[in-house]
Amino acid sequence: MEKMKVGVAGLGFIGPAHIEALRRLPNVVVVAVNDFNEETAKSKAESLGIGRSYGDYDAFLADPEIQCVHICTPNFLHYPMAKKALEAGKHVVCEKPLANTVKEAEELVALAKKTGLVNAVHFNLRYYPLVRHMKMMQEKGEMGKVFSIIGSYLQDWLYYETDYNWRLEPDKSGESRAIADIGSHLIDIIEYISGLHITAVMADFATVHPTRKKPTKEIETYSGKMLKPEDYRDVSINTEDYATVMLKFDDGSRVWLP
């Protein structure tokens, strides 16, 4: 079987995670990577053991060997990068969200349909063993009728006011953070397992840290790297870092997500 040749764009935290996962597949090979400049792309490629690197996305897409592009960049770049990849004849696997607006997402769906290319969103939690087991239980009828679901998705990596990431900035992540970022995984899992579809939403958002300390020096997500007090500046936060959501499904079932 001929191997699918993949290029990965975006080499912060999640890009290397994609590469690690792809290397576990016998019929896939990562042939090239792309990041925001030549030096960074080359350094990351060397550390990951990948032969080709590009600091320019257009040059990356022009690589004739790449058949599929994994987009692992901040949210605001997903739509333009996915669109360019589809127009270049490449399949796309994109980190969520596919786009920051419904209009942009619908445009990408239409473009993929027109070109016959794959345009997938990466919801990896579907494939955790426990999730797959619950999905099979539902399909076999072992769960019975679902009347209500209670779920939570908690993360502590932005717990302190000194914790910072581009996801806190609406121009990069979109207008919602906790729900759009980790909440989207939980909502996807609920629909995936139950086979039901959401028809109504009621939500309450809150911002625990209205002011955070933004690093003035580069720091990678989850790196655990500590900076000195003088290496931060105070910034106002206008995206939520806590949310409680109630959902209604098409069969009348309810979900509560604290």
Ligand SMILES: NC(=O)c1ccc[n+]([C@@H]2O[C@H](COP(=O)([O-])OP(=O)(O)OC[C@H]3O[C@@H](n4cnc5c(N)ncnc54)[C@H](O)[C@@H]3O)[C@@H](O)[C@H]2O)c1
Given for the second form:
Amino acid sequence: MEKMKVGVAGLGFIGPAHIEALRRLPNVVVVAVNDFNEETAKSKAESLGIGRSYGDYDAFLADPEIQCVHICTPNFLHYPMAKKALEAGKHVVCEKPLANTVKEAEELVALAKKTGLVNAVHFNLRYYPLVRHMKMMQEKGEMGKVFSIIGSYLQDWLYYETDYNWRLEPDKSGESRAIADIGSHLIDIIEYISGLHITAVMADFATVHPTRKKPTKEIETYSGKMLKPEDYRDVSINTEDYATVMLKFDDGSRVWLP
Ligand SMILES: NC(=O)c1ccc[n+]([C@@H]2O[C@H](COP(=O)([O-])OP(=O)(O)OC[C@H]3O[C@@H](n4cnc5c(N)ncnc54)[C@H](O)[C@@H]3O)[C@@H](O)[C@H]2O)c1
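Can you give me the structure for the form predicted in complex with this ligand, which would complement the form predicted alone we have just seen?
Now the full complex is given, and it begins with the chain already shown.
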């Protein structure tokens, strides 16, 4: 069996989870990794048993063995990194969101079409057994007509004002946080399971912590609170910690996400 050769860029929280998942597939092999921090790239490659590591993304893309690139970097890098990978002739599996603006997303869709390459966005919740089961019921017509969907997605990470991550910075994460980061999973599976499309939206956003304590040194996603009070500085926050959303589908049915 010929194996698809994959390179994974971004080795923080989710990159190694991609590598773990890819290694369970018989027809895929992870041949190289990339992180802008060369030391991280090298040490993670060593600990994960991957032959080649690159601190430079262009050098990584120039690796002729790599056929497909997984992009696992902060959101603002998805568009430029996916664009470069497609232009370099590589298939792309990019973490959500596809891009930070509709214009960028449309450009990537057009580029994938032009090059004939795959440019997939990674909505992994679609493959959870319960979601697959519901999708199969919908496809077989066992679910009946959908009148209303109610859903919520709670996450206690970033709950305290001392919790900090690049997701709190709109230039890195985008203009929306709770909805774009975890709400996007919920909205995606609602459309996926129901087979319906959202045509109207009304939402109320709230920022619970208008000020947060930003660490003065780098910390990894989901890492514990290992910093002391003198390691923080106060910063203003202007993206949402909380959102209530009402959606309308193309067939007139409704969604409520309290
Ligand atoms: N689908 C899911 O369930 C899920 C879960 C978590 C994160 N994500 C997505 O994955 C992405 C990464 O999130 P994370 O939590 O792993 O973040 P993270 O901060 O833990 O890791 C990001 C990594 O990217 C590296 N990086 C930064 N700039 C780079 C560059 N220019 N070139 C190469 N590497 C670079 C960082 O050094 C770091 O190792 C985000 O877009 C997020 O939305 C998805």
